[in-house]
Amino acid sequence: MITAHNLWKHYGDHTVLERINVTVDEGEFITLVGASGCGKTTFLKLLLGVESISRGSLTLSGEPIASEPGPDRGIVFQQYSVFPHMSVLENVVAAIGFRQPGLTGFLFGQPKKDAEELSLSLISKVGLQAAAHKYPHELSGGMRQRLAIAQALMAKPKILLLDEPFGALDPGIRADMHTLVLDLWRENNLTVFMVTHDLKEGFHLGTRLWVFDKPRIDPHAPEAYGATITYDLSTSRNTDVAFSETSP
């Protein structure tokens, strides 16, 4: 589904990513770990289409990744990307409205009723049915993150991108969110890429865990070389547990 071939990303003289060669099948759950600043979020941005590659190729189903976000890719950030002036239901309905032609995103009449029905079904799936008419400031952190996930899934994406979505949550709520994401992944046949700083979380959730690191370092020019995927680990969530090291 996703193929990166000799992928590089530069910002001027700063090399962030270099020589990335990976293939991801549909339905895999990829977790990305590594030190801060080693290009994990940059890789998500390349998949989303808000950043362009500098060299090499990155394809989705054999075609170059579109140079702008599309409905086939949904993203959830650590900071809750919801509209504070809209209720839970209105936030999820808006995710449908913004897919329609025009700039306002407003729906009227039967299309609005249909969107509300779909939204209520998804709101129920993420466990927010009792809070459908509440506003984000009335929700806990975990509830706001559930709302952000519902927004992302409303467009029925093939790929879900999660950028440290649970980093600000306490351990109990994180465990609940793990269960929710795994259930949604299975039910919707999603391909998931999730950045996390928690190695245990990465092994628990993913079918594969990628370690991003810099195999080449020049102390006199620290930005000359970028990070790559130094380890590609199959986790216990795969039926065949394996270990492989990628060549730098």
Ligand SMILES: Nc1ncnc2c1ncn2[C@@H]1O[C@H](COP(=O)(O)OP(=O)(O)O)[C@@H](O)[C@H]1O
Contents of the next structure:
Amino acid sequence: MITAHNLWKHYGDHTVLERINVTVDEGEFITLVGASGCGKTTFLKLLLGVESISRGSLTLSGEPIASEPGPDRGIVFQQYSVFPHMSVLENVVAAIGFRQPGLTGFLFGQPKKDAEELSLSLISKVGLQAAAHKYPHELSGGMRQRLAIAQALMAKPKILLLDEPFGALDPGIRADMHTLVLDLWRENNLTVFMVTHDLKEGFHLGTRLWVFDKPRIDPHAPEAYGATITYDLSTSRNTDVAFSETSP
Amino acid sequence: MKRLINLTPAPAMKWLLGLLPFAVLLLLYVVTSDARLAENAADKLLPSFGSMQEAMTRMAFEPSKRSGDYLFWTDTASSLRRLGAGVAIAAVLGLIIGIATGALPMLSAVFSPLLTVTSLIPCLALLPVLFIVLGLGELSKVVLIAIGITPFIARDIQRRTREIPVEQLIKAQTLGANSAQIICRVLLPQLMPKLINAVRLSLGAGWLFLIAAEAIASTDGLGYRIFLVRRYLSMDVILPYVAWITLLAFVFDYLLRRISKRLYPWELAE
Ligand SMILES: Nc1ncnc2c1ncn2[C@@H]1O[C@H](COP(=O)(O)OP(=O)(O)O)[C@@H](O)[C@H]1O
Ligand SMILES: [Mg+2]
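Given the form predicted alone above, produce the structure of the same protein in the form predicted together with this ligand.
What follows is the whole complex; the chain from before opens it.
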């Protein structure tokens, strides 16, 4: 489904990613770990189309990835993922309105009622029914991330990108979020890419875990070489434990 | 004894402390005014509160002998009409220019340099041009206020637009929103409280332009009156007029702040 072939990404002289060769099938749950600043977010940005690749190719179903974000690829950031001026319900309904053509994406009459009903059922599914009319600033961090996930799913993406979505949450809340994400992943047939700095979380959630690291380091020019996927592991939830080192 | 930086007044105390300088200034005025009047009962420089009240009763509650108008109120109405029209035009233009150049890089490339240059023009120097081109009527005064504060509002809104986290714009795009939807639904609502704030900050400049324009060419208005009675050294009219303008400015600022809080409860909550 997604194929990277000899992919490089530079910012000026700074090589962030180099020689990435991977193929991802539909329905995989990929977790990305690696040192801070090694290019995990950059990789998600390439998939989103916010940044463009410098060399090589990155294709989705055989086509080069679109150069701007679109509804086939959803995203949840660590923060700022929801619209602060909309209530929980409005945030999710907006995701339906934005799929319609038109200047404002506002819905009226029956379509609006249908959209609210659909949104409320999803809001209940992520456990926010009691907060449907609250604004994001009235929610806890965990509730905000549930909202961000619900909103992203409303656009019915094939691919869901999560950039350290639970990084700011308490460990207790995280366990609930893990269950939620796994449920939604199975039900919606999603392909998930999730960045995490918690290796345990990566093993627990992913069907496949990628470790980003720099295989070459020039001590005099630390930015000369980029990171690549040094380990590509199938986790235990995937039949049996496979351990393979990708050839860069 | 706590450190000075940790000493905070209790709420009631804070009010009293805030009122103290006003009381001192008022007292100072009364004392000096009395002293001067005792020396020379015809002194016009620091009129007593009694004579100010007398003058204002004449201005506000007795029809003018010449026109039959209640001058204080017609002055106020004329000035507020000009200020309101000028500020409203500036707010609308500033919002449109600010969002367009803040959200659309192509438009920004075309208009940002122009905006920077126009915001540097000292507007009062343009006043003669406006009088020549637009005549001495209402239009030139309203236009002066509008062009005086539009660049400020536009630049503020432009900056605020760019401050909206890029994550929100990306998110909207992943939900399928087009550019118009992003501007209408993501940017515009979040910029409305910023616009109110920008208007609050620009009202001071608005008053300045209003009074300047009225002083130079007008037949009524608060600024006109102050400059007219200056010829007779009528401090008993000038001082209450200045106090009235200050009060109006304070009330507008307060109202705008309240409106913003009421309409946009999510603002400043981040
Ligand atoms: N727009 C940019 N311009 C220049 N350098 C960037 C830019 N975005 C990211 N980088 C650099 O790329 C490297 C990888 O960043 P990032 O992908 O955010 O790392 P992380 O793995 O922590 O998510 C960092 O060293 C960062 O400084
Ligand atoms: Mg990151």
